[in-house]
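First, one chain by itself in structure tokens, the form predicted alone.
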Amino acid sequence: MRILVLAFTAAITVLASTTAQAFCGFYVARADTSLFNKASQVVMVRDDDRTVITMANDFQGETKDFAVVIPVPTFIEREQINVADRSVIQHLDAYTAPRLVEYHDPDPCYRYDRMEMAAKSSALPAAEDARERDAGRGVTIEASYTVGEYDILILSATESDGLIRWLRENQYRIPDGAEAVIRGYLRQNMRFFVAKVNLEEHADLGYSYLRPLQVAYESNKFMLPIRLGTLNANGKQELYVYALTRTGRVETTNYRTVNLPSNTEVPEFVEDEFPQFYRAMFQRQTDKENGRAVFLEYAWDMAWCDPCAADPLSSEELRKLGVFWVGGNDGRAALKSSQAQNVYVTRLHVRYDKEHFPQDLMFQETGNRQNYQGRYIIRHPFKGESNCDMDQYQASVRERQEREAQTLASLTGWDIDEIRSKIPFIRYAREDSKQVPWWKTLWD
């Protein structure tokens, strides 16, 4: 039996503000999508009413069991569908991931003025009698395509019950509650993009994984239909949206878009526990927003980054993601090669379920081009030999370490005493003199 994953691919697992500035430092770790289970990714290229969506899922299992139904706002022709290179999405994930950076304190005995660094930094067979039966259900197969390793149908329907019956008769398993959700999409005159794996094509291509699917279309609706994905979801799921525009940041309009805490200093041991830190911090922030916010993790011009967790994407990679205005003709006007990196990228991260996200995600482009990145800072104290009185410096480091401990506890909810136990607090002479009377060691 074929198993239907009645969901938006990027939204589920298949059945089973800072000012613009130069961020200097040494990049040492990043919080990419591998830190979270059940993480799906969507790249959305948006310009006016034109959209290209690339959908990568975290499907694990037999390829014969994979199938997906995606609500789409318009009829989709064969040339509007493509199979993408997974490595390009992985590169985009690495480039936009929140990062950990480190600084090393200079010798405090050197005196110099601080200098600000300049900011650069096979068609599915359908017999005639089957088509007549489908029509009796109010379901129309408007088109059928084979694209790469996928067999794809474009369906329309007049009623949700008919579409549900059609799917069940074609041996798809439907999650409870699907009828009401499908009815809502039909009221919006949306069609359904149905994809399953063509096992023969998949074997011939030799891939050990399912490649991302891409769809290009024109619509005034700038949205991701996630509601179907909550019906058969086993718990909360992670969704990453990478929005690429010419204008600026992308934000959600029906849920709050919240900046994650950034530019905060954390203790040195976080370098070895960055995945645990980031997961705890994200959970803490999600709880503070009652599980109903979409979080901004990155927003930046694609032309540069500081510090870079990965190199910016090339024009060729951007074209593969559907950024149609770079490196050639965008369908309306040819652009010069010097404009090839005229791309602003927004990375959004949402943890969602049916209870907290009852509506699809609705987006808008904005003119906000202010740079932002999730950035967490480690400052290593100076530990070399020096030829001056270090008391004042050591006292300031001791205060900084305590401040970092409290910040970490606030961000993550971790126990402050346990955090302190992992910090090698620096000691200084005046502190020792206050704690140990001079005469206690006089005759030692």
Second form
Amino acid sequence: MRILVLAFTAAITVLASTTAQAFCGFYVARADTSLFNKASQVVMVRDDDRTVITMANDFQGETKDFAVVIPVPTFIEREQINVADRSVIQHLDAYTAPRLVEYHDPDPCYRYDRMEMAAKSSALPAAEDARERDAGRGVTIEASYTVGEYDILILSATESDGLIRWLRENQYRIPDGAEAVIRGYLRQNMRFFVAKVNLEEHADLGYSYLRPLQVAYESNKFMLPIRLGTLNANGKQELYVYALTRTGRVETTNYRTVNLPSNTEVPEFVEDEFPQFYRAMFQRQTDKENGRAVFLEYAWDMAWCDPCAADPLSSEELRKLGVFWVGGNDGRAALKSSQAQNVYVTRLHVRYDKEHFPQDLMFQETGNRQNYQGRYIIRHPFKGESNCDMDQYQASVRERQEREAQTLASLTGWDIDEIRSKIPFIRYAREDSKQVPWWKTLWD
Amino acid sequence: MHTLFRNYRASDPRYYQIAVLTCLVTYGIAVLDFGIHWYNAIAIAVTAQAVQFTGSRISGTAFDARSALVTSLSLTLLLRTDSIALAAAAALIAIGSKFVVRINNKHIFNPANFAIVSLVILTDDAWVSTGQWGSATIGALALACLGFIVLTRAKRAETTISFLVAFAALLLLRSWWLSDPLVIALHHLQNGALLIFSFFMISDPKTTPNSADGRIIYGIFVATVAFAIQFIWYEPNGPILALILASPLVPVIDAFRAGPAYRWIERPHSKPTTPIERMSKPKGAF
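Go ahead and give the structure of the form predicted together with the partner chain, now that the form predicted alone is out.
Expanding to the full complex; the earlier chain stays at the top.
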């Protein structure tokens, strides 16, 4: 029996990290989607009513068992479905991922002015072939297509129980509670898009994974149906939504969209534990919002980045994701392929389940073009030779290290003493003189 | 001072509105951090008072800062923009519309509503964030709103109540028709922006019908249009758009159902004696 996977789950390979230098710190590491299990990634391109959705999954079982049912707001023709290149989504993930940056303190004896500059910069705001009818069940296969390695059926139905029966008879496994949700979608005139893997095509194409599915349609509903996905899921699921628009940030209208804490200084050891840090911080922020918020991880004009976790996407890559207003056959646009224009990206991260997210996600595009990025900073103290009194500098570093420990504890909920034990606190002369009695070294 | 106190005791509901809205603005800026800029709040407040003052001088009416302050606070809470110039323009449009767009000595549009819809339609740089209050805040907000009803002894509250009851009934009907669980309809109602709209915008006694049954009909009409915008045409901000579409109906309803025009302060029958009392004597409905 085929397994009906109603929620998309994402497969991400960890990209080799590249180091980039920029004004907003030296890029060290990023928290991409591979940090979280059961993560789906959806790219939504939206301008007026035109929508292109790309869905990536990390289905781990046998490809013959893969099938997915997706509600879509309109009838879909063959040309509206496409299979995308996985690497473009991986690039988008890397470009928008929360990042760790580092600064090295300069020699305190000569260059205090530079430290002030660095402190200022850290405070900068970041950024159809055959039609079949089965009148008895009220289910109509409006179209069936083979696109890439997928066999796709567009179904419309008059009664939800007919559709459920059809899916079950065709060996799709349907979770309990699906009937009521499907009935609701049918009454809103939504169609169902069923995709399963065509094993012959899959073998011919030679991919070892399933490529993302894309669908383009025109509808005034700017939404993502997540309710079916909450029915068969074990526990909470991670969803990343990358919205690509012309004007500005995208936010949810029926759930709170919250900026994750950003531009904060954390202890140096976070460089080795960045994934653990990010997971703990995300969990804590989710708990703080009672599990009911959508989090903003990145909002930036696609033309640039600072610091760059990866280069911005080219016009060609954006076009592959469905950004229809860039590139095209315009030769001049192709020339500017490395400098994508007029595309604003919003990366949203949501951890959801049926209890906390009873409704589908509804979105709106706003005029907010304020750049935002999840950016965490480590500062390495100056450890070189110096020829002046370092007391004042060392005291300030000591204070900073304690402040960083407290910030980390409050962001992640980690034990403060454990954090302190991992920090190589700077010892400075004045402090040593307080702790060691003067007479201890008198007759050495 | 004594007169001021007496004016307060004359149960002008705007004092309570100002207090609640100020708390909400402070909470929004300091705790929720959902995109209200303090400098926009100041630009809106200053512009609104300046326009109110100028408008009062030109029309020859007494200057009253209270209504303009309520409008400023509503605008600050509901309108989002990164441009301080647009924030000031919103205040100008809002208060300006009170003096310009008038029928039967009554202004047609709720000032804040008129400014929000104008800017959202005319520019790409202004929007309304309806989902940003979060579920944790809703309980306290609902309580503050209910407090308003109790404090004003439900005077002129028919519009708010009929709007909320009709909107909730339509949501429940939709849930039943779609076989949705009840929690979805409740989730739609637990919306901070919806509560602010219901208690601080549609409730405006100056832009609602004069008769009680007229106000009930009006509330139900706004709820029906809002529901259609949001759940048939799938556009966000249903209530705010519905109110501006329904506003021109108020003079029509007034023509058929007569009632006393609203005065913010219940006046004692004695003649005004102090300058402040003379100033607060309503000459025109601003």
